[in-house]
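Here's a solo chain for you in structure tokens, the form predicted alone.
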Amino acid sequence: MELTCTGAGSRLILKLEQFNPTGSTKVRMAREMILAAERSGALKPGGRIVEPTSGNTGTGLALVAIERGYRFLAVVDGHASKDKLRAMRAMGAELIMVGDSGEGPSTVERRRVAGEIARDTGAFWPDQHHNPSNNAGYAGLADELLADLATDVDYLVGAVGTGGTLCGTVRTLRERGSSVTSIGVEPKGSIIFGGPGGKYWQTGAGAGAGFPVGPNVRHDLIDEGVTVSDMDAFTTARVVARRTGLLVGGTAGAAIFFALKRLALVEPGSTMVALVCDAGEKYLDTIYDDAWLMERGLLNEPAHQRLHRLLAAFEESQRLAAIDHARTGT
């Protein structure tokens, strides 16, 4: 989907992640994880999965489950999305809650925990975070990108996380000849671009303080590291729900924050492509409720309409450029 473009013709293009099964682009990856672990013999049939996670790899993975005929158990804490935790238990998930849903993500302790699972039960961790086939898994993420835009992608920008949607889907399109230069976004109060770690409320990325930052991050395929406020990343959320109907989730909001920015200063004629990597219904209760945002300090009228500003301007660059062709035909 265009969400805007330049009147030098630069495009601003999501793609839309969450028409994937469960809602959320990490079920291919989940997929694959489960794929591989079943050809190598480290799942066995009728076995047990384990996996912390802050919600969509945990649906991805309760899907696989159901399709393959295993049983599968999520650690997770409260500052996952409540509607993401009710999937994983409709789906028939075991979910085991740590942590204080205050502190914010509770990261070390959820991968504590289900080590600990998994070495006194025998269940097969997959272990987003150092499993390859995470990265492997968004091969078809690229090609897709590829065969549907026509086109290169100059620009891909995302979440990082666990490394495998941004760096499986780089390390694809170079594969295939792409010239793509990368932006990876993360909260801040992340380590995974360095820096002391943080609170933050962004769920689905970020790593916290301690947390051991495993090599699907890859460094050699991000060619640019940043990081987005938690406010800044919701209110762009909010502001794309106003202005198009479509709800994304929070760090999608901070993939497309970053990416409006960017993309006045890109070349002329530059496609530039933001990941959506789930939708924002899971998140009704959280970033789409003005009361949990007043709560956190988190909801500003004037960042809202400052973005409102800069889609208006996009808008208007357009409109000019239209006039201009039309008076000297160039």
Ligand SMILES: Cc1ncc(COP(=O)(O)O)c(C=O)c1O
The other form holds:
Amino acid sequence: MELTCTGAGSRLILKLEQFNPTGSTKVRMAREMILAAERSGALKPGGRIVEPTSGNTGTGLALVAIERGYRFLAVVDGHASKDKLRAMRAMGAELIMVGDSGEGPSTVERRRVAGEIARDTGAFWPDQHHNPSNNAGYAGLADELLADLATDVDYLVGAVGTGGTLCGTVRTLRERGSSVTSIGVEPKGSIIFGGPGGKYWQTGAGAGAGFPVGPNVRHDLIDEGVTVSDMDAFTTARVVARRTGLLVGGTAGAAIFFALKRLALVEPGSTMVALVCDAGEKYLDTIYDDAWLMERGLLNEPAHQRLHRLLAAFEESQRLAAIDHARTGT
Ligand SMILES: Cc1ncc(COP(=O)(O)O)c(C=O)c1O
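Switch from the form predicted alone to the form predicted together with the named molecule and give that structure.
After this comes the whole thing, all chains and molecules, with the earlier chain placed first.
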């Protein structure tokens, strides 16, 4: 979906991954990791799977467990979207809750508990942060982009958690001859690109202080790593919803925020793609809820107005370019 374009012909395209089964991009890698484990013998028929998750990997694994006859145990924290937790339960997953729900994501603790369960029970732990099949699961995403756009992707902007979505897509794009420039986005307060740790409310992307960032974050495949604050991420998601009727998740809001800021600066005629990892319907109780935002000091009307003005400026630049074309006949 084209969100906007500039008068100089640069387009910002959203890749809407929420239309995958389970409503997120992560089902791609969940299936890839399980199929690889079957092939290697790490997962036996009827076996048990355990994974720490903020919810989207979990719903993906819950679906693949149903399809292929496994039991799935998700290690989660209270930071996860309630709807993702409900969805996993509805799909028959067992949930173990760790950490303090009032604080930021308990990525370190979730990982410790999952490791313990795998060790003690023999359950198969796909370990999305270290499993190469995570990144490999996005080959199809890259191919869809090239087929649907019928042109190269000049810039790819995506939120980074395990790194799988962005790095897996970039790897395949480059294998297919793309000269894509990749931009990884993490929440402000996440430590993946070297910034100081702090609290953040974007879920799915980022890593808290002390988290051992795994090799699926391929720094050789990420040309630029940037941080986006919760306020900018959530404001962007809300303004996109207002202007288009499309509800995107918070990490997609972060990617779109940065993409919009960069769009005016790139070479004329560029194709920029922002990855929308999941849909806003999973966050109606959080980023689309004024009271929830207000409690956290994240509801900011001037920030909303700034975003509206930025999008209006792109529209104005298209209008001026059209007048110019009509006048000069180009
Ligand atoms: C909503 C959301 N955004 C972004 C990401 C980050 O994706 P990746 O782990 O592939 O880097 C995830 C991962 O779970 C997610 O759930």
